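Here's a solo chain for you in structure tokens, the form predicted on its own.
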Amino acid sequence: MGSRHFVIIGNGISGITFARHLRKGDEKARITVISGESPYFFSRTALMYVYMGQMKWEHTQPYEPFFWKKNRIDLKQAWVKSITFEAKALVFESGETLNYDVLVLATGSKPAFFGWPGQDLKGVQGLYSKQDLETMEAITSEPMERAVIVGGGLIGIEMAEMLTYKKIPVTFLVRENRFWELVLPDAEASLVHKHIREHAIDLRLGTELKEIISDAQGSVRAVITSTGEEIPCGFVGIATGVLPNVDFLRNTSLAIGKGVKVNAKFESSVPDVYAIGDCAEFEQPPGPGRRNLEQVWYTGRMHGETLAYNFCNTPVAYQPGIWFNSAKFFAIEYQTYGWVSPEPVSGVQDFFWEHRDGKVSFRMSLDQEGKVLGVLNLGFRLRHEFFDRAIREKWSGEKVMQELGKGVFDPEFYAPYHQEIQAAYQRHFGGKIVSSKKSFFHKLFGASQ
């Protein structure tokens, strides 16, 4: 270790981490941590509070202003321009420099507009930045007859709630059958189906934005969408996924995919430059049933982390473990552990329990073994350590069940849900589990209760 310069660029959760750890492991490194969008680190879940007024912004921070200083990490806010590689420097916006011994990609995404007609126009916007907040709380001040929000996902979900806090109708547009089509089987979408329905929200599976039309002062007065019909509105929010932010490193010596390319050590093609977070796009998939790229809070969490070890010590291959991720719909809690299809696959084995009420449920898939494969819950928390653990150590669906009051997350705030998903277990199975070539789901749809 010595007195290296490490730059980063993005202060989102991968380099802050990385920050962070790099801080723990080595007290001679000069840290300098570069954002245009915000001078410190925020959390970017809590944009939505911050929107509706549960949450000021400098609740945001996790980090008092104090620590960057105690922690010797200096902070600027300012736009990179370009990077030459070969002098290692960075050209700001303002055309001033700065050189760099070790650079960390942590740039993060940016939402994916698919060219649509009319999706520059004022009013049309997605929702990543603390600048993508603030441009949709200046518009949507505005008294507006109606929002369109368009793609079925966890950005989108999250919109249609602020909008709906603030009181402006909204209709949802989903280009495929059902909400997050990727992720959630029938069973789980239909009934967050049901559920963003009861906020009266216009919820249009099967449709697809076509166009967006101006009105004569070049704001939005109104969409198209695949079936030709015209919804007059005066904000439209674009939640079809988010792509890499790497544009600005494109036509560069660096190898840039979707993202910026890296091998398991998060080495990219160019000497003493690496890259972490959304921007990374793995040359292999970092384990079985990972994808190349890894857009979640907690795996950007874990790049920082790895390759600040990987700084301070032997360094080591990125080993993302168990896959897991979580978020709301309204007021509808999600969690999933390991792998579950969202459609039947032979050979694996899923139980499926849905309260009667229609607003939790539990799904479990286990393959010809018998063995947990992976677990996604609606509607009530379970504790992580307990499903990593049973989906590392291959536990059988039985041993789940006897030990699933344990996997609960404080239960004595909820209804003991895990008594009924065991009964469940033992009326569809006995206590066994039932060996077959099939998919199970739709015979153990009949679980719901």
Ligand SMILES: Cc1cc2nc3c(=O)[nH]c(=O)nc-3n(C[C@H](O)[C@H](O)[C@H](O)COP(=O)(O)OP(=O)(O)OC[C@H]3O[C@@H](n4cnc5c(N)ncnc54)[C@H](O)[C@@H]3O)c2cc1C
The other form holds:
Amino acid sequence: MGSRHFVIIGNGISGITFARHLRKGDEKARITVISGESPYFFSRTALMYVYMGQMKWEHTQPYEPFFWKKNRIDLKQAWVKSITFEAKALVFESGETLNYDVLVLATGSKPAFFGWPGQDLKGVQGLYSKQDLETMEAITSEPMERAVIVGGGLIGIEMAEMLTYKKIPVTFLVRENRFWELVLPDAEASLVHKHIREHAIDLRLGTELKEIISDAQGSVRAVITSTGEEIPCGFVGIATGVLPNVDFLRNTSLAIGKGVKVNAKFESSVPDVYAIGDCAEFEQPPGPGRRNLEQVWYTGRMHGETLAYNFCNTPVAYQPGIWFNSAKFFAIEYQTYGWVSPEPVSGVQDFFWEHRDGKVSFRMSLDQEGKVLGVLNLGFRLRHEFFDRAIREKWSGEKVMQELGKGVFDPEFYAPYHQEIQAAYQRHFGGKIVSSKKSFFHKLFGASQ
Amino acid sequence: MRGIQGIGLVLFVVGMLVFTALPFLSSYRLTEGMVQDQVKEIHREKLAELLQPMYGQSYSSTHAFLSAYSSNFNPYNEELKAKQAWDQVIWDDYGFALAKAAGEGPARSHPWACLALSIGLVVLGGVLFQIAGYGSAHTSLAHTGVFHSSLKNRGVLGMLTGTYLIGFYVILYWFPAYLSPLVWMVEPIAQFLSGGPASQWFLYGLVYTLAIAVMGIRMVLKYRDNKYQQLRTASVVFFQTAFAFLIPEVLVLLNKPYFDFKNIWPLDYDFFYDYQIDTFISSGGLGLFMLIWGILLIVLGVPVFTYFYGKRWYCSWVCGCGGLAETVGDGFRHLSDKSLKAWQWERWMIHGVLALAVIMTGLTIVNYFSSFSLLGQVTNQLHSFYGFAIGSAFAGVVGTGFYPFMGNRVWCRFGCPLAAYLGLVQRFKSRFRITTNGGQCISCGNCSTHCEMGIDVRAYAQQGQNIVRSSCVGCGVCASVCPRGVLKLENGPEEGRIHDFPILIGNDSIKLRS
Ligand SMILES: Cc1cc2nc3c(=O)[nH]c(=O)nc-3n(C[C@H](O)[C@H](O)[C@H](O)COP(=O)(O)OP(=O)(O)OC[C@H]3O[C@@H](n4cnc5c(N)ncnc54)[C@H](O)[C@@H]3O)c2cc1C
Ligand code: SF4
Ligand code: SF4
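Starting from the form predicted on its own, produce the coordinates for the form predicted together with this ligand.
Below is the entire complex, every chain and molecule, led by the chain shown above.
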């Protein structure tokens, strides 16, 4: 194959995973990773922790600077302005150019703005990039009466938590009638609502942003909501989702929808040009129940490793396994494995248990034959390996219940919620759940199973 | 709550000021009787003669007293040394004993009041501050803000605290006479517990135990949703209070050897020193039991417990150094160096100290059985070097004084020979590991940032690889700080404990090592 020049735009999880695996499989390839955002790969997922003084910037970088040299991965910090696909050349904002043999687009996302009046005012922003973090830190370092967060999703709640750390009162506008309506069923959403409100957050469900009002200096002064209320504030966080960061690629020969159109091998419409991570839009959903856009951390990683594999081996089609995800709403951890619908679906039975303290819950969706489709748990931890297997092998709900003790991933000495869950399941469905109780000896010496 | 926290802080600061000021509020008047009382019989006559000029004089500060003592005593010793009359040189340092005997001041006349105003206020203020601070905070914020804190992120407060601690340890180990006024105020407690006088070590033990207890309260509040943290904190507080502090004193009261039943060689580096062995052997059944107990811990306790639970059973559940690190030091854990370089240094240093301790002890034992003929002075020299460099400078001054600079486990990570021994067992023959939860890791780095041992936990977690590292003390904080529930400390079958070929769950297209 010789030594082709692989150029990757984007040093996020997808681009970097690709570069690392390519190096592992191909000693000779020349690899260049470009990003305008930061010189080194960092974990976007940790932005909030830097803001809250729980980490420093350097801690967000999973590899020490020497790593790149050692693996001969060239890093370049610059913004790509345009690409001439015919000439296989990138043009940087500085005017400089760079040629590639293979181009991998891993440009990620950007916050979605929906054209609200006043959305360009100072103090109105999303949270996606290092620069977003810096402006948010600068603006909120001054005392302010209130901040408004728009958008009931994961980034919205992270921003609310960040502002709470700074002791800034927060009004949280959620257009839908519940938080994260796309994913959370009613019961879980109510649990989370309570928890959000316990943190003194003014949560407004079913309320939209209408307009942002400026002060004399061009900074935000207040917002007006769909109910006509004016809420004075010094900061507006826009967290109404993200869109693929592909605007600089539009109006070229590259096929673009929401993101860069790719097939299951990440090939775009232009030869030798590939797209992975948040910016890729699959022509066909990559798996049952999956979306055409995969905008989470681990899918970016899987895209990167699969594409790199394809350059070093006989190419395969990308095929994600059982869906999983996790998040955290203030102190409440969320995990999910498999498929759980936020709305009731005919033919699907849900088993739901909530702890009396209202901070822990468990839901299991079963198909018509009583086989497990997925679980959604709040406030405690479940073992990925266990549920991946249970769902893949289509265990019956009863079997999952019987083995649940092995599926719990909470730290040692934690309340054994699974016993309560088993009891509740038995009350609900009948049957006999005999969970294997550990003897004292087993507990003491940690002898498992 | 803020008000109470403020009051707590004020009480704490006042207590610290009183504690720091007391040594300056004493004066000294030496009499011949004191010299007769405090000095060993063989040196009595000579010292009584040398110190003649001091009798009846009044010294207004510890420094003035010690200077006078040195100027009267040192020339005699120097002369002997110059003549190489080594056996006549007085190696004992009577400075502390004489200062304590000769001193006068508030701490001696009103020990209880001084105790209440210094250590008492510090404890009360500390407890109030922690209860008000952590009692109301939301647990979601338990780990936030450490890098915005001057104390916890090497700011001015951190520098001051580190300097104060280093100063305290330097004085404690090498200039204890300056602490004698503080020792007076704990004299009544020592008398009550052991029936004997208090030494600087008694003062230190008391302060140490209280510090662990007060900051243990903080841990329990900070981790109020975390049973593992609460239990292990209760455990270290218990072992420190009962085993390290009370039982040894009571043993002395009962005329038995001072012994800490949970201290294990080679951390307890003088366990095999000749005078120790002599003490054990000459103290009847209990003494013999202590000797056998100590040896059993080394040859059976460490391997067996570490096999089942990992080194954490000792390092973060029992050990006194670990106890201090996990309570007082908790706020500094993120300052540990995570770089690969630091890991390389760590391995050389800690195994170096282990080798040194083993060689030293080996020589000591050979020496003991060959009745001191074989190696003569060599072991003594080694003992004093080890005691100075490792026992005092490294474990004490650096180990604790450097909390605000390099994190709370500098000693445990780079120096402790017992940790090295436990670590070897943990790495090669143990059921303990930190399991990672499939593909859930988002590489955020919270785990690595807050690992006090400087382990790059994320490097393993993001590959789906179990964490099996000799240095991991099983504090469980990585698991607690991880926002995605990825990490779990577990004891389980040895099979599959070490992943040579970790695979992250989730990608069905290919199977490859991440
Ligand atoms: C605050 C926050 C929290 C999140 N938390 C989670 C979570 O908990 N779990 C989870 O699964 N996911 C989370 N995500 C989503 C996750 O971070 C993304 O899915 C992931 O980072 C996408 O990776 P990527 O490699 O596709 O792109 P990115 O990480 O976005 O990297 C793309 C890079 O390309 C650069 N770039 C783009 N265009 C150009 C150009 N023209 N020239 C030069 N450089 C360019 C960008 O500046 C950027 O640095 C979170 C996202 C945010 C913003
Ligand atoms: S804290 Fe958890 S999610 Fe973050 S890097 Fe560590 S293991 Fe991964
Ligand atoms: S790896 Fe985790 S449990 Fe081990 S020392 Fe580090 S933080 Fe503690």
